[in-house]
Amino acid sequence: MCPEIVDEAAQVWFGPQHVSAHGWATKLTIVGDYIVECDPNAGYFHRSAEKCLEFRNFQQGALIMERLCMLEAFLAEYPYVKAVEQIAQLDVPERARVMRTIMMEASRIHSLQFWWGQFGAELGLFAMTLWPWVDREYFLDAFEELTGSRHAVSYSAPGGVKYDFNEKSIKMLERALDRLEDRLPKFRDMILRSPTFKLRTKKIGLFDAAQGLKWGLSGPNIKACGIPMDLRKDDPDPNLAYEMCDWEVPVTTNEDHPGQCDAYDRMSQRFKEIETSASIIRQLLPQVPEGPIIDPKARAKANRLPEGEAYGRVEGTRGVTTLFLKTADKAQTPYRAKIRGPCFASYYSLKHLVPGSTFADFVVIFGSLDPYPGWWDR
C-alpha cells in the first residue's frame, strides 16, 4: 500500500451481493486493515410479512411466519399460533403440547447445524461445512415424514397440531438423534480444539452481558456471557411441555474474561444448546400421551375471533421471538400484527461491536451472532 494513502479512510459496502452478507448491506469505513465505523442498513430483504398477515385468515398466518426463517420453522410459526390461541381461548390437548415441544427442539437442532456449517464456510473450514449439513438431512427426513415438507412444515395450528406422530416418523427422529449424539463429540473436538479456529475466534467480537442486554440481544448470544436467560425456564408456556423434563439452561463462561463472550464462546454455547435440545427430546419421546392432537372446537373458534390483543413469544434458536396481534370483533384476519425477531438487535449490535476490528474479522463477528435476514427485514 502506498504510504500516502495508508491513513486515508475508505468506505466499503459489505453486501448485499457478498455471499457472507446473507442479503444485508453493511457500510464499513476502513483505514488500512481496520474498521473505524460500521453502518448497518436494513431493507434489502424486505418482504412485508406484517402487512401480509393482515390479509391472511388465522389458519393461514402461521405459514407467513415460518417463511421468515424456515431453518427453524417449527419455532418461527409458534408466536402467531400462541397469540391466536390466547384471543380465541383455545385449549391445547396434552398430546399436542408434547409433540409441539419435541418438534420445536428438533427444529432448533437443525437450525444450529445449518448455522454451524455456514459459519465454517465463512472461516474457510470446508469440512466443518459439509459434515453438519449431511447430519441435518436426517432431521429433514424426519420433518418430511411427519409433515410432508422439509422446510415449510406448517405444523402447529391454533388449538394443537396438524399432523400426528406415527411409528416411522418417531424412528426417523430417533435415528437423527442417534447420529447427532454419536458425532457431536467428534465435531466439538475437531472445531473447538482447532488452532486455526481458535486463532480466528478467540478475543474476536468481545462484549459483556451488560452491553448485550443494552443492545437487546437474547438467546445463545447472551447465554454465552454466562447469563441463564431463557423463556423456557423463566416463563414456562402452559401450551408446551418443558416442565415434563429435567434440564438446565446452558451457559458459557469465558475463563479469561468472566462475564464476557467472544466468537469462540458463541460457538461453544451453540454446542451446548444442541446437547440440551437432544436431551429434552429424549426425555419427552417416551412421555407422548394418547389422545387428540387438536381442540375439536379450534376451527370454529379460530374462524372469527373476538376483539382482543395478544402477545405470543418463544425462545427461538437465535433468541426471543415475539408477535403482537390485535383483532377487531368477529374478524377473519388480524387488524394489526407486529413481529419482533431476535436478529434485528444482533445485526445492529455490529455498529458497536465491529469498530476496532480488522476487515478480515468482520465476517467472523457477523457470522458468530447467527443472523438471519427474515427475522428483522420482515
Contents of the next structure:
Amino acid sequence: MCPEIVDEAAQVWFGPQHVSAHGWATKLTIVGDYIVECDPNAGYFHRSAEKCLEFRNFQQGALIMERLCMLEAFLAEYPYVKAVEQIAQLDVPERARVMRTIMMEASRIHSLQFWWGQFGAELGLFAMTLWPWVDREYFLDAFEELTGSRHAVSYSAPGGVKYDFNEKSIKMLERALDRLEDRLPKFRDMILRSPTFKLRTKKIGLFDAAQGLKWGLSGPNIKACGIPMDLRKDDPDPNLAYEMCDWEVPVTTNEDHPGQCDAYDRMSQRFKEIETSASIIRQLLPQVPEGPIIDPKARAKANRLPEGEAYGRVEGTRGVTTLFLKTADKAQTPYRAKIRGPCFASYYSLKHLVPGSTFADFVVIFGSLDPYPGWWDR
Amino acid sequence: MGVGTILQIDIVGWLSGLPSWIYLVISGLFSLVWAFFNWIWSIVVWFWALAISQIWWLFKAIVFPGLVFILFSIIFSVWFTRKVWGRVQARRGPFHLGKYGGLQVFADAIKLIGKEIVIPDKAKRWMYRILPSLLLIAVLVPFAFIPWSNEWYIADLSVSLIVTFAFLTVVPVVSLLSGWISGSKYTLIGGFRAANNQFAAEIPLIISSVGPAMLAGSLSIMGISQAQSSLWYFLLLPVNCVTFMVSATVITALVPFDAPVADSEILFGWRTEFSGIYFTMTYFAEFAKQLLFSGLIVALFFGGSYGFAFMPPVLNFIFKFLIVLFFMILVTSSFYRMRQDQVTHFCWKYLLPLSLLNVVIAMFAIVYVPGLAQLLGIGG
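Counterpart to the form predicted alone, namely the form predicted in complex with the partner chain:
First the chain shown before, then all remaining chains and molecules of the complex.
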C-alpha cells in the first residue's frame, strides 16, 4: 500500500454487536468503498470448552461438545464419543451405528437449512430466511420426538445411542424429508437462477483449491472447488454406517473458473450436500436392523478409561471436526481434550480473501463460508 | 433660599409628583402591551377571516387529502407492508392488537416516541435534532400537489411536477447530512450510499416523467392527470411507467436497491444512530416517500381519478393508489439486495436509455403520424 492510501484509510470494526457479525469482531481497513486490510479477531466467544471437558466425566463430555455448535449437535458430539469408544475399545451395536448415521445426516440437513436462511438474510431477502426455517421446524420436531429436545439432543453415548427410534419419530423424520424433497428443487431455482443472487455472489470470494487447503479449509468450502475431500469416504468410520448405502461425494465444478470456487459455487455445493444427506437417510431408514441400541456394559466401561489417547473426527457440516483426547490411567476425566473446529480456519482465511473486495461484499464472503462462532473460540 | 442650595432636591415637591410618575410609567407600559395585543388581535382577526373565507381549503389541507389523511395512510401503509411481508415470508404479520393487528402500529409508534433519545458524543446535537423533522417536512409537502380528484386537492401549481422533484431532491441531502453528523462510520457510509442512489436514479425518474408531461402539455400534476380522461398514459408510455416505478424504488431505497439502509451490511445505514422520536420520523418519511411515489405513478400514468366509472373519482384514485402500493411492497419482498455500484450501473445502463427511448418514440409517433393526437384525445 502506498502511504497516500493509508492516509485516507478508515478503520471500521465489523462486530461484535453487528447483526451479521454473529458475535465476533473483524477490523476492516477501508479506503473508499474497498477493503484493503482485514484483521479477524477470535476470542469474543470463548467459553473455555476444552478446560470444561477436563472436569467432566466421559458421559458428560459429549454434552459440552454439542453446546459448541447447537446447529449440528448430532455431529458435534460425535468426535468425543468416538474418541472415548476408541480408548475404551467399545463395540457399537449395528442398530446404533445406523441410527447414529441417520441422525447425523438429518442434523447436517437442518444445519445447512439454517445457514442458507441466514445467508439469504445477509443478502437482503428476508423471505428466503423464513422459508427454509419453516422446513427446518419439521426436522426439529422429529428431533424432539426422538430425544426430547430440539437442539441440545445428547444422542450418542459411548457404546451406542441413548434413545431408540419409535414409529412416530420415524414417521416425523420421513415427513420432514418429504417436505424437504418437495421444496428443495423450487428453492434451488429460486436461489441459483435469481439474477440478483447471481449479481451478488458470482466472482465474489474467489479462491482456488490449493489456497483453500493451505488455509486449512475443509468440507463444502473445498468440495465447491471440485475436490472430493470427504471424511465419510476417505476415512470410513467403523462406528458409523456410511458403507451400507450407495452415495457419491458431491462436488461442484464451475466451467468459468475450474478448480476455484466463489460464493455462488459454495451455495450450489451446499444444495448438493443436502441432497446427498437426504438420499443417505432414505437408503438407511429401511435398513435399520433389529437389536440393542447400546452395549449394556458400555457405561461401566466408560466410567474409568485406561491410559491412552485417541483422535475422533467427523465430517461436519462446516468441515472436519476433530477432538484429540488423552487420558491418564483409571481417570474419570480426560487429561487433555483439544478441539479443532472447522470454522477457525474459515474465519482466518478472510484475512486473505477479503482485501480488494468492497465493503458490501464482505458480508457475502463471510456468510458463504458458513461461519459459526462456537467452532473457533470454543 | 440662598446661594448654594441649588443642588438640593425639593424632596417634598418630588414626593408630591410621585403618583403621577408611577401613573405615567404604568400607563406607558400598559399602552405598549395594549398595542402589542391589538396587533396580535388584528392578525387573529385577519387570519380568522381568511380561515372562514378559506374554510374549505383549510379543511382539505388539514383533514382530508391533507395532513391527517396522509398520516393515517402512512400508518396504514406501515401495517399493510408488515402484513404483506408477513404473508410473503410464510408468517402472519402483526395480529395481537386490534383486528388483524391494526393497532400494532399505533402501539409501536407510542413505544418509539416514549423511548429515550440517545445522542452520540460525536454527533452535532442541533443538526441531529433538526434533520429528521426537515426530512419529514420535505417529504410531506409534495402531497399538496397530489390530485386525488378534480375537487379534492390542496394546491395546484403550473409547475407542481418540478416542485415535487425539487422537494424530493432534499431527501438524500438530509440523509447524507444526518449520516455525516451522527458521528459514526456506518452512518457515514449509509449517507453516501443514499446520495449514490439519488445520483443513480434521479435522471431516469425525471426523464420518465417527461413523457406524460409532454403528452399533456403541462407541468402540473393536476393538468397531466386531467389530460388522461380519455386514455391512460400507461398505454402510450408503458416502458416509461416501468422505469418510473423502478427509479422510484431506487430513490425510496427499497429492497433490491436498499443499499443505504442495508441492515446486514451497515446496520441501518444513515438512520443507525437515530433513536426514539427521531427514528420514528425517518421511518415514517420512508413510508411517506413510498406513498408519494405511488400517488405520482397513479397521477402520471394511470389516469389519476379517471377510469372506473362506477366509483367516485376519489375512490378511483385511492383504489389504483393501493394497487400500486401493493405492487411496490410485493417487489420489495422478493429480491436480494444489489450492491451500490450495481445500482448505479443498472440505472444508467438500462433505465436511462429505456426511459429516453419511450419518450422519443411517442414524440415521433405524434409528430409524424397525422391525426394520431386527435384520435387518442391527447393535447400538448
